[in-house]
Every structure is written in structure tokens, then in C-alpha cells.
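Quick heads-up: it's one chain on its own, the form predicted alone, in C-alpha cells.
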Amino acid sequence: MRESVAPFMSFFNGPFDELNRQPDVANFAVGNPQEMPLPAYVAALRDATEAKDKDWFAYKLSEASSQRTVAATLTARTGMEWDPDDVAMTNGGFAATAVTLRTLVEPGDEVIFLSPPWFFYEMLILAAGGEPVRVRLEPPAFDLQLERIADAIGPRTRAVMLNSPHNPSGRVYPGADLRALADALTDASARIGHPIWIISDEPYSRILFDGRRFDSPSQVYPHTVITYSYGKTLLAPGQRIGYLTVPPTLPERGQIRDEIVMQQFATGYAFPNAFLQHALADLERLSIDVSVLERRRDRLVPALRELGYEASMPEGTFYTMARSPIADDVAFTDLLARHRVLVLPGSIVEVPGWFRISLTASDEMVEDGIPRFAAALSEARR
């Protein structure tokens, strides 16, 4: 398990920490805010900290008001009638994923995940007693590899982890791909004698560009668990609130509710803080300005391509991927850091030879960063 996160720890314990605190550095490394938070977000939190009754800050599980808020949103988005009792509120998407894996996976079960992945999928699968099975997506398109997923399924396969919109590539997988995946898993489940779940990690589902629509596999495949974090839509990852839920089409959904709650306790009390749940009805209506992210994408990606970089055009999320001009992406990100630009080495997300750029960098960072990207590329070529 330690090996799976070693590149992550090496990067964030290295020069990144010191450089991140320097005001002239253009920080494209992670999806952190580089500007002040939404005023309405701050106001909602401030209001929620004012106690309305004696139990305001008492022990909280999944508050009924939070569950109703989430269920109403999912009903409006999917057209299916979501049951609030099927919503488990968690302290972020990280906890939602951990609780889901602990709920579904028995020791020795295999869990397929797509690479490049979010940093901690493999670690969380191992922590739940499962065996990770990696299916690689090929850059620069990062298409969903349906044949590879089907080939990876065996008698011990318990789940497939899907992340769309996809971090780090920005791909948004269309409904046709999801239906094909659902058909493949339905056939495989019948063949091996137990359902194969989809764990659909959807924290970027509202961050879409070019008028795209988001499709969830829960709309076509009953054995789906959605995991979600509000930290992306609100660009407030330090305020930990999210959820996991199953669709109303799942036949045995009532049977796993108690198991989910018990695994929330076992994961270390994976429930959100009280005041975040009190604020959720207000937070649900808020979002960062996605058009600003899209505008930054449309400024930065063409500029990088004109300089000579190969860069992907993301369909959603905060991120774009660019190919390193030298084979050693870690060495090139070090070179960029000397030019006062921070990016994430592709090796950390299992795409060696590439690097990830976050569009949460401010407009000023984008404009300052473009000539620095040019200078680093020129130096690398020399």
C-alpha cells in the first residue's frame, strides 16, 4: 500500500510545499482555490454555525434534511424518484468511496479501477481487503476501454470503479459507453453468479464544458453506487461533505442501508460535521462559475499547443493533461518549478511522460504562466 502513494508523498513533501506559499508562483498543481471563496458559501456556513436548538451540535449521522436535499437533486437530474433513505451523508467523497468499498468488498474480492486514477483508489481497495485490478486508458484520448474491462472480469470481480468526468483527463464518458458497460456487466454478473457493482465517482458531474450533459451509470445499471463530494462544485475541498447513494431501481437497496451506516462508524465516523449538514440546502444551490474555468481552458490549451506542447482539451473537471517534452516527467516538472510554475507530474497519476494542469489557477496565473511554460520548453529542448 505504501508503494502506491509513494510518488504522491514524494511530490507534496518536496519543493511543492515551499513554492506553493510564494506569491509569484503560478500554481497549476492541484484543484485548490487560488481566489477567495464564494460570498454566498461563506454566508451559508456562517448562518449554520448559529445554534437553533440544544441538539444543533450533537452527534449527527445522516440528517433527514440533508438526505431530502440530495434526493430531490438526484430526482431532478436523473428523472428517477430517489428515496432519501438511500442517501448516506459522508465527510467528503474520500469517505464515501472508502465506506462504499468496505460495504461491498469481502476479503479477496477483485475491484477493477481505471488508470490513470484518482490518487487513492488502489489504497482504499486494499484497505477494504480487496485486490486491485488495473485497466489502463490510453493518452491522449483516455477512451473508456470496454474490451479491456470485460477481459479483466473474473469470478472474484466485485466492482468496477468509474470516474466521469474523469480526473485527470477531463473526459466525460457518454451515455452510449455507459450502456455498453452496463450490458457487459449484466452478462458477466449472470456468468459468474453474483452482481458486479459500478462504483461511480461523480464529484465533477456539474463541472462540464461546451454545453455537455452528464450521464450517470445509475440511470442504466441498478447495481451502481454513486459517490459525490461538494468540494469540487463549491471549490472548497477543506470543508468535507459528500454522500454515497444507490438508485431507486436497485432491488436490494433496503438491505444494505444498515451495513452502510455500520461501515461509516468502522471507517472512523465518516459523517459530515453538523453545521455542514445544516447548511446543505443552501450549499446545494451554489456553484463556482464554470464558464470561468471554460474560459481559462480556452485560453491555456491553445496557447500550450501553439508553443509546441501536446495538450488535451478537457470536456469537464478542473484539469487538462499535457505531454512532457522529455521522457522524465518528474524532471520536467522540476524544471517548470524553477520557472515558478507548479504542475502535477503524470507519474503520480500513472501517466508517465505527461503532467496535469489545474484550471483552478487564477487568470493572473494563467497569463503569467504561459511565457514560463514557453521558457521551460525552450530550455528542455536545449
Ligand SMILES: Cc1ncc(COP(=O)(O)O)c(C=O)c1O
Second form
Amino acid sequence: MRESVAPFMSFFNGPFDELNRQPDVANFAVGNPQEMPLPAYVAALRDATEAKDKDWFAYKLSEASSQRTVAATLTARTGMEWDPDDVAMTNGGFAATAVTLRTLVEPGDEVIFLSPPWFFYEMLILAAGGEPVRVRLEPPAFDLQLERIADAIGPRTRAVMLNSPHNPSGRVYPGADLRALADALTDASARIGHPIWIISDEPYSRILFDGRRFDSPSQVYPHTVITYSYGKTLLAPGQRIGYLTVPPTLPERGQIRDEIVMQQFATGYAFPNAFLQHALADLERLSIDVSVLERRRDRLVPALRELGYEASMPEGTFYTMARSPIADDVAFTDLLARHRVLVLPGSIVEVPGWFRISLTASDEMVEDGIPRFAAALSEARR
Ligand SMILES: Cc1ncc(COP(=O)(O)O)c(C=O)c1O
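Having looked at the form predicted alone, could you now put up the form predicted together with the named molecule?
Full complex below, order starting with the chain above.
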């Protein structure tokens, strides 16, 4: 097994599996729903299963209607005239990232990713024949480290992977950071003689707190591929739909379209199911209630701080990071599990000594969880 996914597998095959099924556990482990889905979501899917023509369930690539839906959203958000032909629909953000890497990376190319990363970046870079190059973001701020990124660039750098709003820290990188990154990559691209791409992983772009705005590097850097999943905004990650796309400012966008489709086939038919695409125009308008997540954050983070935990205040996503009161975060998350609180050890996402809390837990789990966090902390201190 690859070293980078071994801690992930041992966590999910360990006590998580059993505890995850128990209703009295305060479950903050992963971004999974702990409550029933949005009724409008279920209604949209139900409607889309009613076949309206003979091709309803025929093989689907990127349906023109899906591409138009996505392009209209991106045009409205960025003010740039997005071309529907530049949208490739995928079965989730996972596949969007895999296909993007396979499209851009030649064997031996280096791909810079920021740590803490989403669990699978390193594995997906390796699977595409690339060499992962890790650049660290430091807790508790997890600021973008532009100098470190610039220092990591070499003649074989093909892409930099960026994820904002950032899992696991909840940071939303401001437009000024993105412009500075774009300038640094423009200079470096000229120096090494080929464009360095930004792979901008944006599944949390609509989960923003405190009235924050989301800026995408695609607005300032043409060589950007956006990867997106609907699994977060709809909190239905088992229904796999997402996309990858390039901005209308990219000069050679027509040239990579066929390669993207070829790589979708090569990735094992990385297209979304027919009925999810039929439902997409409806799904695009739906979202979980972000104000509920924000209220939950505002209840839980101050409560943890009051108890004596160091906890971050996320700007977006549904994650918060907290420092383990003992150096061994795995031992502390095991202790929390004995108190019937399930969280993700930071070691799994390359932040040892911390743990990640998912705000997708229900309000009841938050209320039940707070005294249990208190009890575990007292026990750890003893
Ligand atoms: C940063 C990031 N990228 C991509 C994904 C993949 O999303 P999906 O499972 O919906 O494909 C996730 C899911 O956790 C994520 O957090």
C-alpha cells in the first residue's frame, strides 16, 4: 500500500467503522451527512429518473445541458463569458482531479501540492506518472507560503495544486494571494520555458462564512483548471457529479478538449450518470443551509476554546482544526472515541498534533459532544 494512504486506511478500517454506525456517537469525523438529505434534492433526483426519451439512459459523456448549466454559473460568478464546450462533466471532484492530472502531466513532471492536502492528491499525482512535491502550510494560520512555492519550482514543474476554501483548515485564500501566486507562476513559466498550470480544487467554493467572497485563480491566471464536486454544497457525496473546466482566457483551450475526453475514458469512464446530469439544472440551484453550518461553527469553536482547546475559526468549508492536548493526536482521538466523540486525527492529513472536526455533525451531536470534549481533555491532562 502506498505510504501516503496507509494512515487513512488504518483509520477507516479501525474503530471508526463500528463507531460511525452508532447513533449516540457525536460524529465529527468526515464530511458525511448526519441528517436526512434536502427534500428538494430528493425530488430533483426522483424527477430525473422518469425517462423522457429513448436516450434518457443511453451512454452519456458531458451532456450539453450540463455544460450550459455550469458555464452559466461560472459566467455569473466571474463575469467572464464561460464557454460550455470547456466544461467536462465528471463523476465527482475525485475524478475531475484524476482526469486533470492525467491530461496535463507527462511522465516525470513535478506537481506541487500544499500540505495539509486532501487525502488523495499525492496518490493521484503518482497515478498520473507525476512526481509529487510537497510545500507545507503552517498551523494554526495555514497561510499560503508563496516563497516556499516559488522555491519548489524547478524545470520539470508542470502544475501547482491549490485548494481554497481549504480542507482541512477552512482557510479561504484572498484575491491578493492569488494574484501574487499568478505573478510568481507567470515569471517562473517564462523562466522554465513552459506554462505552469494551477489546478484549483474548488468543491467548497459555495461554503463561505461571515459574508466572505470566493476568488478563483482562474480569474487572474489563464492556465488554470478548476475541479469541482457537487458533493459538498449538496452534502450528498455518494451521488457522484462534478466537473473540470478552463477559463475562456486560456489561449489553447480548444486543443486540450479531446485529450480531456480521452483521459475520461482512460480513467474508467469518468462521466457522471445520466440521471444526475438530467437533474443538474435543478441541483445547481440547491444548497445545504450554510448559515446553519456557520451557527454550528459559532457554537462549537468558542465552546472548545472556553474548555481550553486551541481551535481554528474556519472562513469556509465544513472543517475546523483543533490542537491535540497531547502530542500524539492518534492517541487523543482514540481517547475522544472512548468518550463517544469521533474526529479525524491530524496525522492522516499531515498535521500531526492536531485533529479535524467536521461541522456536518448535527446540532444535537454538537451539544452532546461539548461535555465529552471537556471530559476527554481533563482525562488527557491527568
Ligand atoms: C479538497 C477536496 N477535493 C476533492 C474532494 C472530492 O470530492 P468528491 O468526493 O465529491 O469527488 C474532496 C472531498 O472530500 C475534497 O475535500
